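One chain follows as structure tokens, the form predicted alone.
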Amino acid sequence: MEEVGFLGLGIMGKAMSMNLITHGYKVTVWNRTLSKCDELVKHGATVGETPAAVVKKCKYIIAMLSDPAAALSVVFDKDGVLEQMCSGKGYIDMSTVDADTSSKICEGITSKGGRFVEAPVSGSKKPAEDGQLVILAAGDKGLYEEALQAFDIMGKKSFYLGGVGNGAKMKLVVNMIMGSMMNAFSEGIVLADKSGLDPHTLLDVLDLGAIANPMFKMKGPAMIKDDYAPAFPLKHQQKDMRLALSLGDENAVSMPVAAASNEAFKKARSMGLGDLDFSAVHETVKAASKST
């Protein structure tokens, strides 16, 4: 996989494709807003005018797109992936989507003779930049093994989870837990502050206890300063909560904590916070505490 196509240059895709370039890969990039390709071109990437053009040129194609609608559009729409997909090519979708979306994409790719792996990632902007993502792959085992060298550049650990859909499901479970934790953490910071405690001391105490974790340590100081520079946009976190709740419906799993957390993220979106970091859900707790 020394030459790859890369579709989608948002916060994550830009960092991931840059890592491939700096490790010597020849990368052809595409983004719906083509100007987002400019910085990567400066580092040696070439640009494909359409997803189909990228597929025509490259044997291996990686996609990192914002949501199920975008992932489906890039594959099935005019000038999309399927127009040039054929035997011998491999498509690796690293977007966070639901299992049904992943299965539809797999069917489309394999119907043209291609091979498919879903490989959503756990991690946000900084892990993507540092090549420290956790990759949750499922699908064609041969393609997964061929992609491992690239996965090792983009991530610190790759899991092969079996059939298509399992990667998507694992990612949704992980992000559901993360979103629920962020809501509880936000409530804790506000409760400490309203109780006359120093929130920074709360962070120190948490970091020394059984629930210490990198997310609290990394996000906490910025949240206390109302700094929500987007590493993982809140609108995408809410999308993942919604998809996780749908997975819960399918499996008759009661998820009251996740449901309440989803409502908080929806509230944050209604407050115009969707493009900020998902930690901006903290603002919903602050707003509620001021109104009581």
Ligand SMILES: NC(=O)C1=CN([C@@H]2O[C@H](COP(=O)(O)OP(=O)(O)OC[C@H]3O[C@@H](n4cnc5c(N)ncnc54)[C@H](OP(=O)(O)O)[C@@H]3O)[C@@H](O)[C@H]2O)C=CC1
The other form holds:
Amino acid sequence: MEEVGFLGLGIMGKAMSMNLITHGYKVTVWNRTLSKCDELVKHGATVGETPAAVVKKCKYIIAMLSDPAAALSVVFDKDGVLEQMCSGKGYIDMSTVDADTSSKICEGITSKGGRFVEAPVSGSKKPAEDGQLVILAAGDKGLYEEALQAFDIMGKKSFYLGGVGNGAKMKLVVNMIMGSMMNAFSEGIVLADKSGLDPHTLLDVLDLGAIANPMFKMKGPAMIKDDYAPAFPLKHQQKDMRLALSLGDENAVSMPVAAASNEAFKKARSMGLGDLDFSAVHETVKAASKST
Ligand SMILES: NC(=O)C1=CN([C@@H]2O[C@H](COP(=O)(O)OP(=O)(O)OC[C@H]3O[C@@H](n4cnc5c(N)ncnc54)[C@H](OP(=O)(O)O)[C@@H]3O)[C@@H](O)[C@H]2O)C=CC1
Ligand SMILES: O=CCCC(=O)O
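Output the structure of the form predicted in complex with the ligand; the preceding block shows the form predicted alone.
Shown next: the complete complex, the earlier chain at its head.
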């Protein structure tokens, strides 16, 4: 799998494709905003003018796109993946989408004779840059095994979870927990501050106890400074909460904590914070505590 196509060069796709290039892969890239290909080209990538052009050239194609609408559009629309998909090619979608979207993409790819793996990832911008993602794969087992070498470059651990949909569902469960934790964490920082405690001391205390975790440690100091430079854009976290809640609906799982967290992320989007890091949900707690 030394020659791959890569569709979507956002925060994650750029870092992941760069890693493949620096590990010796020949990579052909495409991005909706084509100018974002320039930096990859400087490092040796070639550009495909359309998703179809990338598929024509490459046996294996990886996608890392924002949401279900983007993932579907790149496959099914004009100049899309399906136009050149055929037997012998493999399509690996690493975007975070719901199981239904993934199944539709799988049907499209396999109807043309191709093979499909979904492989959403846990881990954000820095793990993507460092090749330390956790890969949650499902679908065609043979394609998964052929992709492992590339997964090992992009990630520190790959899980094979069975049939299409299981990777998507695992990712949504993980991000549902993460989004709820971020809301509780934001409330804790504001509560500490408003009750006269030093929020930095709160971070030190948290870091030594049973709920210590890399997210609190990494995001906490920046949140206290109101620094929300995007690693994981808030609009994507809200998309994941929405999709996780829908998975909860389908399975009759009551999730009041996740539902409240989704409302906070929606509020943050309405405040114009969607392109900032998801930790900017902290601003909704600050705004609410100002009005009391
Ligand atoms: N950032 C993170 O920490 C993580 C993100 N994820 C998931 O990975 C995916 C990508 O995230 P991230 O890189 O942060 O997102 P970005 O917003 O940085 O990038 C999104 C990418 O999708 C493309 N895109 C959006 N809409 C369309 C469309 N209609 N047609 C074609 N391309 C489109 C964008 O193109 P353009 O440049 O033209 O806008 C861009 O390449 C998401 O599903 C996200 O939930 C998973 C783990 C961590
Ligand atoms: O989907 C984004 C996940 C971000 C992370 O795992 O840190």
